[in-house]
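Listed next as structure tokens is one chain, alone, in the form predicted alone.
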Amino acid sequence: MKKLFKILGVLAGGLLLLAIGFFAFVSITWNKTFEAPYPEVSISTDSTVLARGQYLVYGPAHCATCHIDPNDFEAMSRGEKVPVAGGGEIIIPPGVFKARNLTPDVETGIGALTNEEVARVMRYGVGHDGRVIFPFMPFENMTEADLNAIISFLRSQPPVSNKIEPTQYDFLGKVVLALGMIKPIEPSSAPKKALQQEVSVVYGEYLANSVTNCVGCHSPRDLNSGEFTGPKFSGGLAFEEPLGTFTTPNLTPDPETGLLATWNEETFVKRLKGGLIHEGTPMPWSSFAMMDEVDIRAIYMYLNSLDPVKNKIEQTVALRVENPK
């Protein structure tokens, strides 16, 4: 028995040393920095370009869903162009992610950053200080015209002084970073210069994958690393929110389990233009309600062109009931 206790003690000591070593490794290496190219940016004051940038920020790219004061959300939902001065939070297992101030304020916004530094964040997910940013913004394949339009619009806005505290990583988040599970993103090919806004599969594919991020939420993913774990657009990603659990539906045209099997084009347009129904949902309904019908119909056409994937989602919304009687 003494021999057994001795063996167990040695094992426990070894495990403790391993745990201490791993903790030290994570503490030393999690705050990595990366190199990434600086995209060329062409800033414009042309009213058409600024209008496109404003449309993307408040509409399909839904920057305003996160990069505004939460107290301004209702006003934004009514169509008011509230300042994108930061303040939103995304709370997932790796930590609490803070949406920064996007106004050109020099001290608290993007005023001290170059246009190329801003573009690098959007295109590669690398901050001005070399830190990697979790892949919340799927803009690596955004066209040059749209990327320029967004930055041009942001530069044209009045500066708002609003200091945003840095993102707070918990130990799991630091482990993910230390192990290199989050790396800079890269365009899958040379980004196109521009695309014609039209009801087409090509334009719908661009929007769904590179602007609206339908693919990011309506696909099985590991929320710790952001890696896709199943067929894209097949749904099933569950978001545990304070008011309930929201599970994304299958957007492929599977006749038995796909959402579009029961939604025609007009139903799809009406729903996206209809805005928010359930409080607490991670879906940016308010921003999507501002989308042009051409964009919505293009996305619908693209989704119907996908290969059907059988993936039945039993319940998309499960709200929590407080103080049930």
The other form holds:
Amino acid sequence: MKKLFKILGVLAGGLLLLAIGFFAFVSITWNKTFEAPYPEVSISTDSTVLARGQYLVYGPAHCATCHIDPNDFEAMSRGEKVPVAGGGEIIIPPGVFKARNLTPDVETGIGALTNEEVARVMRYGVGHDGRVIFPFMPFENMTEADLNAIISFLRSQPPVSNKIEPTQYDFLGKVVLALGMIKPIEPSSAPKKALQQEVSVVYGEYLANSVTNCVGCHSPRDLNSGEFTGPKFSGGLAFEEPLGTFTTPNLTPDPETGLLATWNEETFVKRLKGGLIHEGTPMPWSSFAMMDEVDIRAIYMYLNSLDPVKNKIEQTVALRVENPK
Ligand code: HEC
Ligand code: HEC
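Show the other one: the form predicted in complex with heme C, since we just had the form predicted alone.
Below is the entire complex, every chain and molecule, led by the chain shown above.
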């Protein structure tokens, strides 16, 4: 008996040492900085370019959904161009991620950042301070024209002073960073110069993958690291939100389990233009409602061109029932 206790004691001591060692490793190594190239940016004051930038920021690229004060959300849903002065928070197990102030205010906004620093966040997921940014903004393959238009528009806005506290990582977030699970993004090829806005598969593919990020939510992924774990656009990613569980439908044209099998193009356009129905869903409906019909039709055409994937999603919206007595 005594011997057994001795062995258990040694084991427990070993585990404790391991835990302390791991804790020390994480505390020392999570706060890494990364190198990535600074993309070239060319700023314009041309009104067509600024209008394109504003359209992308509030509409398809939905920077506004995250980078505004949540109190302004209703006004934005009515189509108002409220300032992208930051304030939105993404609360997930790795931490509380605070979307920055994107107005040109020098003290609290992007006024002290260079255009190239802003572009590097979008292309490589590396912050101005060298931190790797969790993959909320996968704009690595955005065209040069669109990237320039967005930064030109951001620079043209009136500065708004609004101090945003730094992102706070929980222990899990620090573990993920210490183990190097989040890496700077690598553009898959040299970005295109520009693309024609038209109803075509090419333009739809561009929007769905490199601007609107339909792919990021409507695909199976590991939510801690962002890795894709199954066929793209086949849905099934579940978001635990304060108001309930929201699961993405399968957007591939599978005749039995794909959403598009039962939705024609007009239904699709009407639904996207219709905006938010279920309070609390993570899908940026309000921004997408500001999308031009051309863009929505291009996305529809692209989704219909995908290989069908069988993946039955039983329920997309499951609201939490309060006091189920
Ligand atoms: C899904 C939400 C979301 C969307 C969409 C989004 N952002 Fe962000 N953004 C964030 C969050 C969260 C942070 C803070 C990240 C951090 O501190 O790790 C951030 C940080 C940034 C930063 C600062 C990075 C740094 O150096 O500290 C810039 C610049 C930025 N976003 C630009 C944009 C632009 C431009 C768009 C649209 C083209 C956009 N974001 C769309 C959530 C979003
Ligand atoms: C941030 C995550 C996110 C992004 C980005 C996103 N979706 Fe969704 N989407 C969801 C979730 C979650 C649901 C299920 C809850 C709901 O209906 O709002 C959903 C539901 C849908 C539905 C079904 C709506 C219904 O009434 O049944 C369609 C259609 C859809 N998304 C299309 C798209 C398209 C097209 C894009 C890109 C332009 C896109 N989504 C981008 C998360 C996202």
